[in-house]
Every structure is written in structure tokens, then in C-alpha cells.
Amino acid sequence: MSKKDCIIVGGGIIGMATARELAMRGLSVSLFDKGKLGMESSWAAGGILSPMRPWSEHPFSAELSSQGKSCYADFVEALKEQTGIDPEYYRCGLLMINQDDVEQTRQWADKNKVIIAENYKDYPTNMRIPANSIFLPEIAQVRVPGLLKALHASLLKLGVTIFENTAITGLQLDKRRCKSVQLGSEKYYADTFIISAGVWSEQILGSNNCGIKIKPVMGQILCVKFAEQQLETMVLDGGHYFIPRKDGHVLIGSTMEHAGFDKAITQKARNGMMEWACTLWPDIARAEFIKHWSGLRPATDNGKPYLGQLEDYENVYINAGHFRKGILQAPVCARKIAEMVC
């Protein structure tokens, strides 16, 4: 195989879509994956274009968010244009209502002049939403299964070399450059090699990590399904939330759990997000169950993610450690990595 001018290593929303950046600046990609492109962390996503407590975001992943936000619809457009897939971006605005939160909440929206609506009433009747809460009508979501099948159809299109299920057992490296990446018996070439593989990331470069440090962080959740939609707007308690679709479906999340690399659901964590749903809004209880999935979110202990070139290697870039902000920084992260490459 000719060598080529990048090789990208994982390929979950964020690896997708720096190839795709990439590629559209006519550089010569391969993309390698374990598993099926965006079956891991990326696929369990809720979708939610906004930091769960924005307030406490680290300065550069809140310019990150800040312009993923920006840029998101444009995004969304282009792939549903160029794959014909839509991914349902849909601005159906976020209802805050965790009183500890509420304040912080005004505060940080006042000073990043973000729009604020303190009376929204257009939820279920018996929803149990406190009268002191914040509307935020400009947050937006996207259903990431589609999303991700619209982004591996637009790889396809631009001539992206696709892996998938192949685990590549080690980098070739020589002073300060890498020359392959090891597959097997087989070595791949590239001048450019960028490592997107979320919470594998620190094990792909092994000693060679360069301080890179990312844990795992388990996250479980939910779905359900009405037969029309019954909800229109997203709602955040904490670390629990609502995330509505308009076929009727609604995301009940989420876990936070510490539990290494295992990621087993539990019959634990799907009580206790049924008791938080149903005692919030008790139409929950009549919806039909769907699915019960996890995911491993890959955490930095700044909460910063890793966005550029390795300080020991010439050619090796790093775009991952976006926690749960993978979805929404995705498509900024690969133009800022594309654009230190180029």
C-alpha cells in the first residue's frame, strides 16, 4: 500500500471527523479503528451541543464548546447535503432545573451573553419542574447514530481509507518521528500520524505517551418511547436529563462511574434513573422501554483535552480527552488539528 500523507488512529466522532477535515483539504487518509467506526464511546452519546455545567468548564474546552456551538448547524448542513443522511440537528432549547445549579447557571449566562428565559411553561402538565428554573432556547442536540452514519458516508465519498477491527499493535518510532503504524505483520506508512482514540489513546503510544493521561469514566443510559412526541425541550437536573427526539423517543440519562474499562450495564443504575424519571415526570412510566446502553467517556484530570502536536515528536498530533463534550467539540478540533497539520 503507497504511503499516505495522514494515518489517524480511532475512529469515533472525533478521529471521523478530523479524517473528513482532512480529506477535504485534499490529503491522502487512512483511518484505523478497533471496532466499527463510532461504535464506542460516540455512539452511546446522548448528542447534547452544550457542557452539562458550563460554568466550571476549563477555559479552553469552553472555547472549544464555544465554537462548536458556532459552527455546528453549518456542519450538520454540509454532511446532510453531501450524504443525503440527515442527522436531526434540532434547536429545542435546554430546561434547567437543579436549584444548586440555577444561579451559576444565570450568572455564567449573563457574562458570555447567552439568552436566558426564566418562565418557560411548555412541558408536560405534570412534569414536576420547580418554578425557580432557566431556559436556555439556543442549546441544541443531535441524534449521533445518525450523525456518525452520515459522517462514515461522507468518509467513504472523499476516499478515506477505512480499518475497521484492526487494533494496531504498536507505533514504529525513530528518534522524533513516527514512521508506521504496525498492524499484524504489516506496517502502514504516513508522513502524519494523529491519535483520536478517546480512552485507548494513552495505551496506542504505550512509553511513549508524552504525560498523555486519560481515565475512563462509565456513563449509562436510557431509552424510552412514546408514541408521539410528548416532550419538546431538553431538561437537565444535575447530572440527569431528558433528551427528547420527535419521533417520540426520549434519552433518559446519565451515570458517572469509576469503573476502569468496564462498561457492563447494570440493573443498579437502570432503577435509579427510572425513580429520578418517574418521580419527575410520572408519564415515563406508561412509555415503552427501548434500550438500556454505556459508554466510556475519556476524562482528563483538568478536564483540558489534548489538542496538538506531541512535544517529543515532529510528526504525531493528539485530538482526544473530550470527555462528555466529544460530540460537540468534534467538528472544531478537527479543523484546528487539520489546519496544524496543513
Ligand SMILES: Cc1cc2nc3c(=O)[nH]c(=O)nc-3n(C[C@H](O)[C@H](O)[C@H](O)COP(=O)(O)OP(=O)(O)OC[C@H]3O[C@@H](n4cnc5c(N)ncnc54)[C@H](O)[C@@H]3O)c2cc1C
The other form holds:
Amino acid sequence: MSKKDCIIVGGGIIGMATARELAMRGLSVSLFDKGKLGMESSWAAGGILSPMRPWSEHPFSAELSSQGKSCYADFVEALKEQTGIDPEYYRCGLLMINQDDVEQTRQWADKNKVIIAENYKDYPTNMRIPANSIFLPEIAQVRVPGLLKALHASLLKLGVTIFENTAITGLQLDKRRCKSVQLGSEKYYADTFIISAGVWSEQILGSNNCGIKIKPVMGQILCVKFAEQQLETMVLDGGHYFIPRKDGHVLIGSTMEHAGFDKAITQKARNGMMEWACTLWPDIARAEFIKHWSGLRPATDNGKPYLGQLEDYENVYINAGHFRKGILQAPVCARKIAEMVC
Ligand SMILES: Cc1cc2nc3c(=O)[nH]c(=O)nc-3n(C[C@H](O)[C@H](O)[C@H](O)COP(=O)(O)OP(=O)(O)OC[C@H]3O[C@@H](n4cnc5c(N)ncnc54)[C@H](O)[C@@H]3O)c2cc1C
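Could I have the structure of this protein in the form predicted in complex with this ligand, to go alongside the form predicted alone above?
Below is the whole assembly, all chains and molecules, this chain first.
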């Protein structure tokens, strides 16, 4: 195969968004994934376009989140126009009910000029919402499977060469440069290489990882469905949340588990999330149960993603470690990497 301008290893939301940005700038791009594009952590995500605890974010990550929020509507609109697939960007707001978090959120909102509203009442009558909860009307959601489908379609239109079910086994490094990626005995050449393999990024770099440390934090999530939409806003209660879709689906999330690369779903987690959900909103018990799934969030020690050129290699970049904000931060991180590469 002819040499490309860029090779991207890992086709989750981060790799796909990065491939799109580079291809839109006229570069030839190959994107490799060990499975199907987007089917790991990215597919598992709920699609909340906000950090869960904005006041405690690392400043660099907070800036990416803020820029992500600002550009998301346009990002989705452009994808929709290009592909005809609607990722259902929906500014439904978020009701924060956890009493320990409310005051911190209020102070953070004040400092960052984020609009909050008190006395939000537009939730089901039997939902047990504490009196001093706060509503953040500007927070949006996106439906991630649709978003990934749209990204995939966009990459095909832009002429990105996609290799699925193709696990990269290593990088061929020579002094300060990478020459090719290896796939068993085959080699693929490019001028620039970008690692965006989520929790597997460290493994791909192997002993040349330049101190990159990304650990998996498993999250499980449930989906139920009402005949029609019952709830209009997302509800966040510490680590738990509801994400309602316009067609009556409601996601109930999520767990945070340190179980290495094991992502087996458990009855214990399902029971725990159902118990929280039914206590807060008894109607959940009569909704149809649809699905239970999990994914591995790529976490870093200091809470900020790795974004940029690797210290020891002038043509190798990394875009990974977005933990709970990869969906939110994907468009802005993709743009930043593309600017660096170009
Ligand atoms: C339950 C849950 C809920 C979440 N909710 C939200 C949310 O509401 N909002 C938000 O912003 N974020 C959310 N996240 C976080 C978000 O999903 C992640 O931050 C994001 O998906 C990370 O994207 P990624 O592309 O880096 O990783 P991934 O999607 O995991 O993609 C990495 C890809 O690399 C591929 N790969 C691995 N090894 C190789 C190899 N050797 N060769 C080739 N390819 C390889 C994998 O197959 C995979 O497709 C959630 C995560 C979970 C688990």
C-alpha cells in the first residue's frame, strides 16, 4: 500500500474525529482498529456533553470541555449535513440533585458565568427531587451510536482508508522517528502517526511509551424504555444519572470500577443502578428493560488527556486518556491535533 500522510491507530470517537479533521485538511489518512470502529468505550458512552464535577477538573481539561461545549452544535450540524445521519444533539439541560455537589456547582457556575436556574419543576410528579437542586439549562446530550455512524459515513466520504478488525502490533521506531506500524509481518508507512487507542494506547507504544500512563475504569450502564418521553432533562445525582431520549428511552448510569481490562457486566451493578433509579423515580419499575452494557474509560493520573507530540519521537502524536469526557472533548482535541500535525 502507498505511503500515507497520516496513520491513526484506534478508531473510537477520538481516532475517528481526528481522522476526519486531517482528511478535511486534505491529508491522506489510514485509520486502523482492532475491532469495528467505535465499538469500545465510545459506543458505551451516555452522551452527556459536560463534565460530571466541573469544579474539580484539571484546568487544561476544563478548557477542552468548555471549548467542546461551544463547538458541539456546529460539529453535529456539519456531520448531519454531510451524511444525512442525525446524532440527535439535544440541549435538554441537566438537573443536579446531589446535595454535596450543588453548592460547589453553584460557585463554579458563578465564577464561569454559567447559567443556573433554581426551582426547576418540569420533571415527573413522583420523582423525588430535593428542594435545593439546581438546573443547568445549557447542558446538551448527543446520541452516541448515531454520532459514531455519522462519523464513519463522513470518513468514507472524505476518502479515509479504514482497516477494521486489524490490530496494530507495534511501531517501527528509528532514533527519533516512527517509520511504520506493524500488523504481524506487514508494515504500513506514513509521515505522521497518531495513537488514539483509548485504554490500549500505552500497550501499543510498549516500552517506548514516553511515560504515558492510561488505566481502564470500567463503567456499566442500563437502558430502559417508556412508550413515550416522560422526562425532559438529564438528572445527575453524584455518580448516578438519567439520560432521557426523545423517543422514550432512558439511560441509567453508571458504575466506576477498577477491574483492569475486564468489562464483564454484573448483576450486582444492574441491581445497584436499578435500586438508585427506582428510589428516585418509582416509574422506572414499569419501563421496559432494554439493555445493559459496559465500557472501559481511559483514565490518567492527573485527569487531563494526553494531547500532542510524544517527547521522544518527532512524528508520533497521542490523543488519548479522555476518561469520562471523550465524547465531549473529541471535536476540539481532534482539531488541536490536526493543527499541530499540519
Ligand atoms: C459507561 C460510560 C459512560 C460514558 N459517558 C460519557 C458521557 O456521557 N460523555 C462523555 O463525554 N464521555 C463519556 N464516556 C467516556 C467516553 O466514552 C470515552 O472517554 C471515549 O469513548 C474515549 O474514546 P477513545 O476513542 O479514546 O477510546 P475507545 O472508544 O475505547 O477507542 C479506542 C479504539 O482503539 C482500538 N484499538 C485498541 N488497540 C488497538 C490496536 N492494537 N490496533 C488497532 N486498534 C486498537 C479499540 O478497538 C477501540 O475501538 C463514558 C464512558 C463509559 C464507559
